[in-house]
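Only one chain is shown below, in C-alpha coordinates, and it's the form predicted on its own.
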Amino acid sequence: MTAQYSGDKKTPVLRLENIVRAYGPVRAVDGVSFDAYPGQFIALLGPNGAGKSTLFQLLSGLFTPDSGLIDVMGHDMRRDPVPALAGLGIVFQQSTLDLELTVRGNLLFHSGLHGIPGAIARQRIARELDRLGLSDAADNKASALSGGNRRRVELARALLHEPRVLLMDEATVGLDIQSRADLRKLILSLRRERGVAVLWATHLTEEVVDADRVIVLHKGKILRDTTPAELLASTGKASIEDAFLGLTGSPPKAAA
(Lines of atoms letter the chains of each structure in order from A and count residues from 1; the text may use other names and numbers.)
(Lines give C-alpha, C1' and ligand atoms only; values in the text may rest on other atoms or scores of the structure.)
Protein backbone atom coordinates (compact mmCIF):
# COMPACT_ATOMS: atom_id res chain seq x y z
CA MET A 1 0.00 0.00 0.00
CA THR A 2 1.39 3.41 -1.00
CA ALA A 3 2.03 5.83 1.86
CA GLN A 4 -0.05 8.97 1.78
CA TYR A 5 1.64 12.28 1.03
CA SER A 6 2.60 14.10 4.22
CA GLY A 7 4.37 17.23 2.93
CA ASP A 8 3.48 20.91 3.21
CA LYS A 9 -0.26 21.34 2.70
CA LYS A 10 -0.46 25.00 3.71
CA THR A 11 1.36 26.61 0.76
CA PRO A 12 -0.61 26.80 -2.51
CA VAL A 13 0.88 24.99 -5.48
CA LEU A 14 -1.30 26.99 -7.88
CA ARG A 15 -2.48 30.60 -7.52
CA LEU A 16 -4.71 32.54 -9.88
CA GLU A 17 -5.24 36.23 -9.22
CA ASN A 18 -7.84 38.19 -11.19
CA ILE A 19 -7.29 36.35 -14.49
CA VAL A 20 -8.92 38.00 -17.51
CA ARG A 21 -8.99 36.77 -21.11
CA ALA A 22 -11.22 38.50 -23.64
CA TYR A 23 -12.10 37.79 -27.25
CA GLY A 24 -13.29 41.10 -28.59
CA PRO A 25 -16.06 42.36 -26.30
CA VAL A 26 -16.57 38.93 -24.70
CA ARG A 27 -14.66 38.13 -21.50
CA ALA A 28 -14.27 34.36 -21.68
CA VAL A 29 -12.49 34.47 -18.31
CA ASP A 30 -13.50 37.42 -16.19
CA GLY A 31 -11.57 38.08 -12.98
CA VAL A 32 -11.00 34.48 -11.89
CA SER A 33 -9.06 34.04 -8.64
CA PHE A 34 -8.44 30.93 -6.52
CA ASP A 35 -5.67 28.92 -4.86
CA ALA A 36 -5.09 25.17 -5.02
CA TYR A 37 -3.30 23.31 -2.25
CA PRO A 38 -1.45 19.98 -2.19
CA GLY A 39 -3.79 17.01 -2.12
CA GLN A 40 -6.93 18.95 -3.02
CA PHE A 41 -9.41 17.70 -5.60
CA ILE A 42 -11.08 20.78 -7.05
CA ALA A 43 -13.99 20.34 -9.46
CA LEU A 44 -14.36 23.19 -11.94
CA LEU A 45 -18.05 22.87 -12.82
CA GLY A 46 -19.63 24.89 -15.58
CA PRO A 47 -21.91 24.57 -18.60
CA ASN A 48 -20.53 24.64 -22.12
CA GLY A 49 -19.29 28.15 -22.82
CA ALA A 50 -18.60 28.91 -19.15
CA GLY A 51 -14.90 29.57 -19.80
CA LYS A 52 -13.46 26.25 -18.60
CA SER A 53 -11.59 25.52 -21.82
CA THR A 54 -10.19 29.04 -22.04
CA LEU A 55 -9.03 28.85 -18.44
CA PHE A 56 -7.26 25.53 -19.11
CA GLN A 57 -5.63 27.00 -22.22
CA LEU A 58 -4.25 29.77 -20.03
CA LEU A 59 -3.10 27.35 -17.34
CA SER A 60 -1.35 25.13 -19.88
CA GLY A 61 0.49 28.06 -21.46
CA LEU A 62 -1.24 27.84 -24.84
CA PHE A 63 -2.39 31.45 -24.40
CA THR A 64 -1.51 34.24 -22.02
CA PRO A 65 -4.08 36.17 -19.99
CA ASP A 66 -4.81 39.79 -20.81
CA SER A 67 -4.23 40.55 -17.15
CA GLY A 68 -3.76 38.79 -13.84
CA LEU A 69 -1.31 36.30 -12.36
CA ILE A 70 -0.91 32.55 -12.78
CA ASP A 71 1.64 31.17 -10.33
CA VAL A 72 2.72 27.51 -10.20
CA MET A 73 4.96 26.51 -7.29
CA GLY A 74 6.17 30.09 -6.92
CA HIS A 75 6.82 30.60 -10.64
CA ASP A 76 4.97 33.30 -12.57
CA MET A 77 3.62 31.70 -15.77
CA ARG A 78 4.20 34.90 -17.76
CA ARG A 79 7.73 35.71 -16.56
CA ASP A 80 9.05 32.22 -15.82
CA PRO A 81 7.05 29.81 -17.99
CA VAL A 82 9.44 26.84 -18.18
CA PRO A 83 9.54 25.95 -14.45
CA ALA A 84 5.87 26.92 -14.11
CA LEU A 85 4.82 24.50 -16.84
CA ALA A 86 7.14 21.83 -15.41
CA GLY A 87 4.96 21.85 -12.30
CA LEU A 88 1.86 20.92 -14.29
CA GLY A 89 0.60 17.61 -15.65
CA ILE A 90 -2.21 17.84 -18.20
CA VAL A 91 -4.78 15.44 -19.62
CA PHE A 92 -6.63 17.18 -22.41
CA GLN A 93 -10.22 16.58 -23.49
CA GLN A 94 -9.09 15.40 -26.93
CA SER A 95 -6.70 12.45 -27.02
CA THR A 96 -3.13 13.41 -27.91
CA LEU A 97 -1.53 9.96 -28.04
CA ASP A 98 0.36 8.84 -31.13
CA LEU A 99 -1.80 5.86 -32.04
CA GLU A 100 0.96 4.23 -34.11
CA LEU A 101 3.38 4.14 -31.20
CA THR A 102 3.24 1.59 -28.43
CA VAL A 103 2.19 2.61 -24.95
CA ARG A 104 5.84 2.53 -23.88
CA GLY A 105 6.86 4.46 -26.98
CA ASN A 106 4.39 7.25 -26.20
CA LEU A 107 5.69 7.52 -22.65
CA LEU A 108 9.36 7.43 -23.67
CA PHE A 109 8.75 10.20 -26.19
CA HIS A 110 7.11 12.36 -23.52
CA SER A 111 9.96 11.64 -21.10
CA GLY A 112 12.44 12.83 -23.70
CA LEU A 113 10.54 16.08 -24.16
CA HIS A 114 10.88 16.69 -20.43
CA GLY A 115 14.58 15.80 -20.42
CA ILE A 116 14.12 12.82 -18.11
CA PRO A 117 17.20 10.56 -18.35
CA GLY A 118 16.52 7.19 -19.94
CA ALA A 119 17.09 4.99 -16.89
CA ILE A 120 14.89 7.20 -14.69
CA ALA A 121 12.26 7.40 -17.43
CA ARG A 122 12.07 3.61 -17.70
CA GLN A 123 11.70 3.28 -13.93
CA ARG A 124 8.93 5.85 -13.81
CA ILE A 125 7.15 4.36 -16.80
CA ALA A 126 7.17 0.91 -15.18
CA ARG A 127 5.89 2.42 -11.91
CA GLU A 128 3.03 4.34 -13.52
CA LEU A 129 1.95 1.48 -15.78
CA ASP A 130 1.90 -0.86 -12.81
CA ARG A 131 -0.04 1.67 -10.72
CA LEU A 132 -2.63 2.10 -13.47
CA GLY A 133 -2.93 -1.59 -14.35
CA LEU A 134 -1.34 -1.23 -17.79
CA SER A 135 1.91 -3.19 -17.46
CA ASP A 136 0.66 -5.97 -19.75
CA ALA A 137 -0.21 -3.41 -22.45
CA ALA A 138 3.17 -1.64 -22.49
CA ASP A 139 4.16 -3.03 -25.90
CA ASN A 140 0.72 -2.70 -27.48
CA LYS A 141 0.02 0.06 -29.96
CA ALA A 142 -2.09 2.85 -28.52
CA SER A 143 -4.57 2.27 -31.35
CA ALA A 144 -5.40 -1.15 -29.88
CA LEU A 145 -6.47 0.24 -26.50
CA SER A 146 -9.98 0.97 -25.31
CA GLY A 147 -10.97 4.57 -24.68
CA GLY A 148 -10.63 4.09 -20.93
CA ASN A 149 -7.13 2.63 -21.22
CA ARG A 150 -6.02 5.40 -23.57
CA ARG A 151 -7.04 7.85 -20.86
CA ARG A 152 -4.98 5.86 -18.35
CA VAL A 153 -1.95 6.10 -20.62
CA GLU A 154 -2.48 9.86 -20.90
CA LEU A 155 -2.69 10.03 -17.12
CA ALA A 156 0.53 8.03 -16.79
CA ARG A 157 2.18 10.40 -19.25
CA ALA A 158 1.00 13.45 -17.29
CA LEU A 159 2.56 12.03 -14.10
CA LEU A 160 5.98 11.05 -15.46
CA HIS A 161 7.68 14.35 -14.67
CA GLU A 162 6.15 14.30 -11.17
CA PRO A 163 4.02 17.47 -11.36
CA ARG A 164 2.53 19.14 -8.30
CA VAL A 165 -0.66 20.14 -10.15
CA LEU A 166 -2.73 17.85 -12.37
CA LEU A 167 -5.14 19.44 -14.86
CA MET A 168 -7.94 17.17 -16.10
CA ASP A 169 -9.87 18.87 -18.90
CA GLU A 170 -13.25 17.13 -19.36
CA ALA A 171 -11.23 13.91 -19.18
CA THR A 172 -14.23 11.55 -19.06
CA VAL A 173 -15.79 12.75 -22.32
CA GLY A 174 -16.48 9.75 -24.57
CA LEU A 175 -15.91 7.15 -21.85
CA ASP A 176 -18.47 4.62 -20.67
CA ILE A 177 -19.94 4.80 -17.17
CA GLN A 178 -17.52 2.30 -15.63
CA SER A 179 -14.47 3.92 -17.22
CA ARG A 180 -15.57 7.33 -15.94
CA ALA A 181 -15.98 5.98 -12.42
CA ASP A 182 -12.64 4.15 -12.56
CA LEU A 183 -10.80 7.26 -13.72
CA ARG A 184 -12.24 9.41 -10.92
CA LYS A 185 -11.35 6.73 -8.37
CA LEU A 186 -7.77 6.67 -9.64
CA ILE A 187 -7.46 10.45 -9.44
CA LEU A 188 -8.86 10.56 -5.92
CA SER A 189 -6.37 7.97 -4.71
CA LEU A 190 -3.43 9.62 -6.49
CA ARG A 191 -4.11 12.99 -4.93
CA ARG A 192 -4.13 11.40 -1.47
CA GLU A 193 -1.00 9.31 -2.05
CA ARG A 194 1.15 11.92 -3.78
CA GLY A 195 -0.24 15.21 -2.56
CA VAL A 196 -0.88 16.40 -6.09
CA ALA A 197 -3.51 19.12 -6.49
CA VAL A 198 -6.15 18.20 -9.07
CA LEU A 199 -8.22 20.66 -11.07
CA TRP A 200 -10.98 18.62 -12.72
CA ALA A 201 -13.03 20.50 -15.32
CA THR A 202 -16.47 19.07 -16.04
CA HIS A 203 -20.03 19.89 -17.00
CA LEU A 204 -21.31 16.67 -15.40
CA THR A 205 -22.73 17.33 -11.96
CA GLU A 206 -22.31 13.76 -10.72
CA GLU A 207 -18.53 14.11 -11.08
CA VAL A 208 -18.21 16.72 -8.32
CA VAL A 209 -19.73 14.90 -5.34
CA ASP A 210 -16.36 13.60 -4.09
CA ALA A 211 -14.52 16.89 -4.63
CA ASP A 212 -12.92 18.80 -1.76
CA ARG A 213 -14.07 22.00 -3.42
CA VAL A 214 -16.48 22.90 -6.20
CA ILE A 215 -15.82 26.03 -8.25
CA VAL A 216 -18.93 26.93 -10.24
CA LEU A 217 -17.92 28.89 -13.34
CA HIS A 218 -20.47 30.69 -15.50
CA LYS A 219 -19.89 33.23 -18.27
CA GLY A 220 -16.27 33.53 -17.23
CA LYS A 221 -16.98 34.32 -13.58
CA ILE A 222 -16.76 32.24 -10.42
CA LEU A 223 -20.22 32.03 -8.84
CA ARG A 224 -19.22 29.75 -5.97
CA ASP A 225 -16.00 28.30 -4.53
CA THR A 226 -17.05 25.99 -1.75
CA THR A 227 -17.55 22.36 -0.70
CA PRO A 228 -20.32 20.23 -2.24
CA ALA A 229 -22.18 20.24 1.10
CA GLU A 230 -21.89 24.01 1.48
CA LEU A 231 -23.03 24.49 -2.11
CA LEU A 232 -26.25 22.66 -1.28
CA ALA A 233 -26.69 24.55 2.00
CA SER A 234 -26.09 27.97 0.45
CA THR A 235 -28.52 27.38 -2.41
CA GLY A 236 -31.13 25.54 -0.37
CA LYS A 237 -31.25 22.74 -2.94
CA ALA A 238 -31.40 19.01 -2.41
CA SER A 239 -28.99 18.03 -5.19
CA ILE A 240 -25.92 19.35 -6.97
CA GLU A 241 -27.94 19.30 -10.21
CA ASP A 242 -30.58 21.60 -8.77
CA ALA A 243 -27.98 23.89 -7.20
CA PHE A 244 -26.14 24.13 -10.51
CA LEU A 245 -29.36 24.91 -12.38
CA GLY A 246 -30.34 27.53 -9.83
CA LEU A 247 -27.01 29.32 -10.09
CA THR A 248 -26.47 29.20 -13.84
CA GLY A 249 -29.91 28.79 -15.35
CA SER A 250 -28.41 25.94 -17.40
CA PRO A 251 -30.12 22.55 -17.64
CA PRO A 252 -28.34 20.14 -15.28
CA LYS A 253 -26.12 17.75 -17.19
CA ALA A 254 -25.89 14.03 -16.62
CA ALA A 255 -23.61 11.61 -18.37
CA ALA A 256 -25.08 9.71 -21.28
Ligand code: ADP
Contents of the next structure:
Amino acid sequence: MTAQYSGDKKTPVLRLENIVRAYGPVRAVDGVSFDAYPGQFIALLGPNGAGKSTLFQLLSGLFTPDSGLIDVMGHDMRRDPVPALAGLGIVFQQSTLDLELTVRGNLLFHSGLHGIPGAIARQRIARELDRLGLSDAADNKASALSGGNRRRVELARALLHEPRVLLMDEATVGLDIQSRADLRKLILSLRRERGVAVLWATHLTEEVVDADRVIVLHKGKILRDTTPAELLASTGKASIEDAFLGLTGSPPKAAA
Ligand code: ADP
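Beyond the form predicted on its own, can we have the form predicted in complex with this ligand?
Below: every chain and molecule of the assembly, starting with the one above.
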Protein backbone atom coordinates (compact mmCIF):
# COMPACT_ATOMS: atom_id res chain seq x y z
CA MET A 1 0.00 0.00 0.00
CA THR A 2 1.23 3.52 -0.76
CA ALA A 3 2.38 5.62 2.21
CA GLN A 4 0.01 8.36 3.35
CA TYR A 5 0.97 11.87 4.38
CA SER A 6 1.23 12.06 8.18
CA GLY A 7 2.28 15.70 8.66
CA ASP A 8 0.34 18.72 9.90
CA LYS A 9 -3.12 18.87 8.36
CA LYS A 10 -4.47 21.72 10.46
CA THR A 11 -2.43 24.67 9.23
CA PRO A 12 -3.75 26.10 5.95
CA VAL A 13 -1.29 25.96 3.05
CA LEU A 14 -3.30 28.51 1.07
CA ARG A 15 -5.35 31.42 2.41
CA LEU A 16 -7.45 33.83 0.40
CA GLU A 17 -8.93 36.84 2.13
CA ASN A 18 -11.52 38.98 0.41
CA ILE A 19 -9.97 38.88 -3.07
CA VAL A 20 -11.37 41.36 -5.57
CA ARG A 21 -10.41 41.74 -9.23
CA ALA A 22 -12.45 43.83 -11.65
CA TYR A 23 -12.28 44.40 -15.39
CA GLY A 24 -13.87 47.81 -15.75
CA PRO A 25 -17.38 47.45 -14.34
CA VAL A 26 -17.22 43.61 -14.21
CA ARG A 27 -16.16 42.25 -10.82
CA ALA A 28 -14.72 38.97 -12.11
CA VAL A 29 -13.70 37.96 -8.57
CA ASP A 30 -15.80 39.70 -5.96
CA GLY A 31 -14.75 39.18 -2.35
CA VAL A 32 -13.52 35.57 -2.39
CA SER A 33 -12.20 34.12 0.88
CA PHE A 34 -11.29 30.54 1.77
CA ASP A 35 -8.49 28.45 3.28
CA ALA A 36 -7.10 25.20 1.85
CA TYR A 37 -5.61 22.50 4.08
CA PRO A 38 -3.04 19.75 3.35
CA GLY A 39 -4.53 16.73 1.63
CA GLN A 40 -7.80 18.40 0.63
CA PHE A 41 -9.26 18.04 -2.83
CA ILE A 42 -11.29 21.21 -3.32
CA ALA A 43 -13.47 21.47 -6.41
CA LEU A 44 -14.09 25.02 -7.56
CA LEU A 45 -17.33 24.65 -9.49
CA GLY A 46 -18.66 27.42 -11.67
CA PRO A 47 -20.04 28.03 -15.17
CA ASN A 48 -18.14 29.93 -17.85
CA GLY A 49 -17.72 33.48 -16.63
CA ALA A 50 -17.89 32.58 -12.91
CA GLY A 51 -14.37 33.91 -12.32
CA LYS A 52 -12.40 30.64 -12.10
CA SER A 53 -9.69 31.61 -14.59
CA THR A 54 -9.31 35.06 -13.11
CA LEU A 55 -8.91 33.53 -9.67
CA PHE A 56 -6.30 31.08 -10.96
CA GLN A 57 -4.41 33.87 -12.69
CA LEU A 58 -4.29 35.75 -9.39
CA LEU A 59 -3.21 32.63 -7.53
CA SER A 60 -0.46 31.87 -10.02
CA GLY A 61 0.91 35.41 -9.72
CA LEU A 62 0.16 36.42 -13.32
CA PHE A 63 -1.38 39.60 -11.96
CA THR A 64 -2.33 41.02 -8.60
CA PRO A 65 -5.77 41.47 -7.06
CA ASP A 66 -7.26 44.96 -6.72
CA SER A 67 -7.58 44.18 -3.03
CA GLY A 68 -7.34 41.25 -0.67
CA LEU A 69 -4.65 38.85 0.50
CA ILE A 70 -3.27 35.65 -1.02
CA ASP A 71 -1.02 33.72 1.33
CA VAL A 72 0.82 30.52 0.41
CA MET A 73 2.56 28.69 3.26
CA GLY A 74 2.74 31.90 5.28
CA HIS A 75 4.08 33.99 2.38
CA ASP A 76 2.10 36.95 1.12
CA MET A 77 1.91 36.66 -2.67
CA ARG A 78 2.21 40.42 -3.13
CA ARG A 79 5.11 41.13 -0.75
CA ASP A 80 6.90 37.82 -0.99
CA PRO A 81 6.08 36.33 -4.41
CA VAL A 82 9.11 34.06 -4.84
CA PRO A 83 8.56 31.77 -1.80
CA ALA A 84 4.78 32.02 -2.28
CA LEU A 85 5.05 30.81 -5.89
CA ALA A 86 7.53 28.10 -4.88
CA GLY A 87 4.71 26.57 -2.82
CA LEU A 88 2.43 26.22 -5.85
CA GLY A 89 2.31 23.64 -8.64
CA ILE A 90 0.16 24.59 -11.60
CA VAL A 91 -1.42 22.66 -14.44
CA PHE A 92 -2.90 25.10 -16.92
CA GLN A 93 -5.94 24.52 -19.08
CA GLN A 94 -3.89 24.92 -22.28
CA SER A 95 -1.08 22.41 -22.78
CA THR A 96 2.31 24.01 -22.20
CA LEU A 97 4.69 21.14 -22.99
CA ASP A 98 7.45 21.62 -25.54
CA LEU A 99 6.33 18.98 -28.02
CA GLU A 100 9.76 18.78 -29.67
CA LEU A 101 11.46 17.81 -26.41
CA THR A 102 11.31 14.37 -24.83
CA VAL A 103 9.27 13.82 -21.70
CA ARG A 104 12.48 13.84 -19.65
CA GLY A 105 13.69 16.94 -21.50
CA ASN A 106 10.53 18.82 -20.57
CA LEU A 107 10.92 17.84 -16.94
CA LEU A 108 14.64 18.68 -16.81
CA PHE A 109 13.93 22.09 -18.33
CA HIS A 110 11.37 22.84 -15.62
CA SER A 111 13.72 21.58 -12.88
CA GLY A 112 16.34 24.00 -14.15
CA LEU A 113 13.86 26.89 -13.97
CA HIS A 114 13.20 26.00 -10.35
CA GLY A 115 16.90 25.70 -9.56
CA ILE A 116 16.64 22.02 -8.61
CA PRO A 117 20.16 20.51 -8.72
CA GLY A 118 20.70 17.94 -11.49
CA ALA A 119 21.06 14.79 -9.36
CA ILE A 120 17.98 15.60 -7.30
CA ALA A 121 16.04 16.53 -10.43
CA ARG A 122 16.86 13.18 -12.04
CA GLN A 123 15.75 11.30 -8.91
CA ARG A 124 12.50 13.22 -8.68
CA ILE A 125 11.79 12.84 -12.39
CA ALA A 126 12.25 9.07 -12.09
CA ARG A 127 9.97 9.00 -9.02
CA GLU A 128 7.19 11.07 -10.61
CA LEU A 129 7.28 9.21 -13.92
CA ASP A 130 7.14 5.91 -12.07
CA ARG A 131 4.22 7.11 -9.90
CA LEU A 132 2.30 8.29 -12.96
CA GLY A 133 3.03 5.15 -14.97
CA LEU A 134 5.16 6.92 -17.56
CA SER A 135 8.66 5.53 -16.96
CA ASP A 136 8.70 3.79 -20.33
CA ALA A 137 7.85 7.05 -22.11
CA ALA A 138 10.68 9.10 -20.59
CA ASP A 139 12.69 9.25 -23.80
CA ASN A 140 9.73 9.69 -26.15
CA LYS A 141 8.99 13.05 -27.67
CA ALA A 142 6.08 14.78 -25.95
CA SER A 143 4.40 15.04 -29.38
CA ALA A 144 4.11 11.22 -29.47
CA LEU A 145 2.01 11.06 -26.27
CA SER A 146 -1.76 10.82 -26.01
CA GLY A 147 -3.66 13.78 -24.56
CA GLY A 148 -4.10 11.95 -21.25
CA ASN A 149 -0.37 11.20 -20.98
CA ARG A 150 0.59 14.77 -21.88
CA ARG A 151 -1.54 15.89 -18.95
CA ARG A 152 0.27 13.37 -16.72
CA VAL A 153 3.61 14.80 -17.77
CA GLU A 154 2.31 18.26 -16.93
CA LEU A 155 1.23 16.93 -13.58
CA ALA A 156 4.68 15.35 -12.99
CA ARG A 157 6.22 18.69 -13.91
CA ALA A 158 3.95 20.57 -11.50
CA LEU A 159 5.04 18.24 -8.68
CA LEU A 160 8.83 18.33 -9.24
CA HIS A 161 9.52 21.22 -6.90
CA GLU A 162 7.34 19.55 -4.22
CA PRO A 163 4.60 22.18 -3.94
CA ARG A 164 2.08 22.12 -1.08
CA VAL A 165 -0.73 23.45 -3.26
CA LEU A 166 -1.63 22.07 -6.67
CA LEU A 167 -3.73 24.30 -8.92
CA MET A 168 -5.52 22.51 -11.74
CA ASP A 169 -7.44 24.80 -14.07
CA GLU A 170 -10.03 22.78 -16.00
CA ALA A 171 -7.29 20.18 -16.43
CA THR A 172 -9.55 17.60 -18.08
CA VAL A 173 -10.68 19.82 -20.96
CA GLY A 174 -10.12 18.00 -24.24
CA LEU A 175 -9.60 14.56 -22.65
CA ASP A 176 -11.82 11.56 -23.30
CA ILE A 177 -14.07 10.28 -20.50
CA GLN A 178 -11.70 7.50 -19.42
CA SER A 179 -8.65 9.80 -19.30
CA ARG A 180 -10.66 12.37 -17.34
CA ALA A 181 -11.68 9.78 -14.76
CA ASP A 182 -8.11 8.38 -14.57
CA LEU A 183 -6.61 11.83 -14.00
CA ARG A 184 -9.07 12.63 -11.23
CA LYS A 185 -8.45 9.27 -9.53
CA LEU A 186 -4.73 9.88 -9.69
CA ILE A 187 -5.05 13.30 -8.11
CA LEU A 188 -7.33 11.97 -5.39
CA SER A 189 -4.69 9.45 -4.33
CA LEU A 190 -1.75 11.84 -4.73
CA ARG A 191 -3.31 14.40 -2.43
CA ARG A 192 -3.45 11.82 0.36
CA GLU A 193 0.07 10.51 -0.24
CA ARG A 194 1.72 13.92 -0.48
CA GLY A 195 -0.54 15.97 1.76
CA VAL A 196 -0.89 18.45 -1.08
CA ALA A 197 -3.98 20.67 -1.25
CA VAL A 198 -5.60 20.49 -4.67
CA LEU A 199 -7.72 23.26 -6.09
CA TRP A 200 -9.54 21.80 -9.07
CA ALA A 201 -11.48 24.28 -11.19
CA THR A 202 -14.24 22.77 -13.27
CA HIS A 203 -17.62 23.41 -14.82
CA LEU A 204 -18.40 19.67 -14.84
CA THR A 205 -20.59 18.52 -11.96
CA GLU A 206 -19.45 14.88 -12.30
CA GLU A 207 -15.94 16.01 -11.31
CA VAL A 208 -17.19 17.27 -7.97
CA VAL A 209 -18.87 14.24 -6.42
CA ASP A 210 -15.78 12.76 -4.74
CA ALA A 211 -14.19 16.08 -3.69
CA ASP A 212 -13.52 16.78 -0.01
CA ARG A 213 -15.00 20.22 -0.50
CA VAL A 214 -16.90 21.98 -3.20
CA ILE A 215 -16.79 25.73 -3.58
CA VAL A 216 -19.60 27.01 -5.77
CA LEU A 217 -18.51 30.16 -7.58
CA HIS A 218 -21.03 32.33 -9.42
CA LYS A 219 -20.47 35.81 -10.85
CA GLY A 220 -17.27 36.16 -8.86
CA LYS A 221 -18.79 35.26 -5.50
CA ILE A 222 -18.71 32.09 -3.41
CA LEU A 223 -22.27 30.81 -3.01
CA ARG A 224 -21.33 27.70 -1.02
CA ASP A 225 -18.18 26.23 0.52
CA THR A 226 -19.17 22.79 1.75
CA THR A 227 -18.99 19.05 1.10
CA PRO A 228 -20.76 17.51 -1.90
CA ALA A 229 -23.08 15.59 0.48
CA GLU A 230 -23.98 18.74 2.42
CA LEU A 231 -24.55 20.62 -0.83
CA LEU A 232 -27.15 18.03 -1.80
CA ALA A 233 -28.70 17.91 1.68
CA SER A 234 -28.95 21.69 2.05
CA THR A 235 -30.50 22.20 -1.36
CA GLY A 236 -32.72 19.11 -1.15
CA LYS A 237 -31.58 18.02 -4.64
CA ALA A 238 -30.61 14.58 -5.88
CA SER A 239 -27.68 15.67 -8.05
CA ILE A 240 -24.93 18.29 -7.90
CA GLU A 241 -26.18 19.61 -11.22
CA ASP A 242 -29.68 20.22 -9.84
CA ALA A 243 -28.24 21.70 -6.64
CA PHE A 244 -26.15 24.09 -8.72
CA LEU A 245 -29.17 25.02 -10.85
CA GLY A 246 -31.20 25.66 -7.69
CA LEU A 247 -28.52 27.95 -6.28
CA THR A 248 -27.70 29.94 -9.38
CA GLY A 249 -30.63 29.58 -11.74
CA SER A 250 -28.24 28.49 -14.49
CA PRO A 251 -26.75 25.08 -15.31
CA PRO A 252 -22.97 24.81 -14.67
CA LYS A 253 -22.25 23.93 -18.28
CA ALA A 254 -23.94 26.97 -19.82
CA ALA A 255 -22.33 30.33 -20.38
CA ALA A 256 -23.24 32.80 -17.64
P1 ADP B 1 -14.34 31.44 -15.87
O2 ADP B 1 -12.93 31.02 -15.91
O3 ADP B 1 -15.10 30.91 -14.70
O4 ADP B 1 -15.05 31.14 -17.17
P5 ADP B 1 -13.37 34.18 -16.08
O6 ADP B 1 -12.48 34.45 -14.95
O7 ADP B 1 -12.75 33.86 -17.41
O8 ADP B 1 -14.42 33.03 -15.67
O9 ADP B 1 -14.33 35.44 -16.29
C10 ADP B 1 -14.99 36.11 -15.23
C11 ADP B 1 -15.61 37.40 -15.76
O12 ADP B 1 -14.58 38.32 -16.08
C13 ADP B 1 -16.45 37.23 -17.03
O14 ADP B 1 -17.53 38.14 -16.96
C15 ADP B 1 -15.48 37.61 -18.13
O16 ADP B 1 -16.16 38.11 -19.24
C17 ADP B 1 -14.65 38.70 -17.45
N18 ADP B 1 -13.26 38.75 -17.96
C19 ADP B 1 -12.32 37.77 -17.82
N20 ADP B 1 -11.16 38.15 -18.37
C21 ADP B 1 -11.36 39.41 -18.86
C22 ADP B 1 -10.52 40.38 -19.52
N23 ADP B 1 -9.23 40.10 -19.80
N24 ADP B 1 -11.07 41.57 -19.86
C25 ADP B 1 -12.35 41.85 -19.56
N26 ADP B 1 -13.19 41.01 -18.94
C27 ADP B 1 -12.70 39.80 -18.57
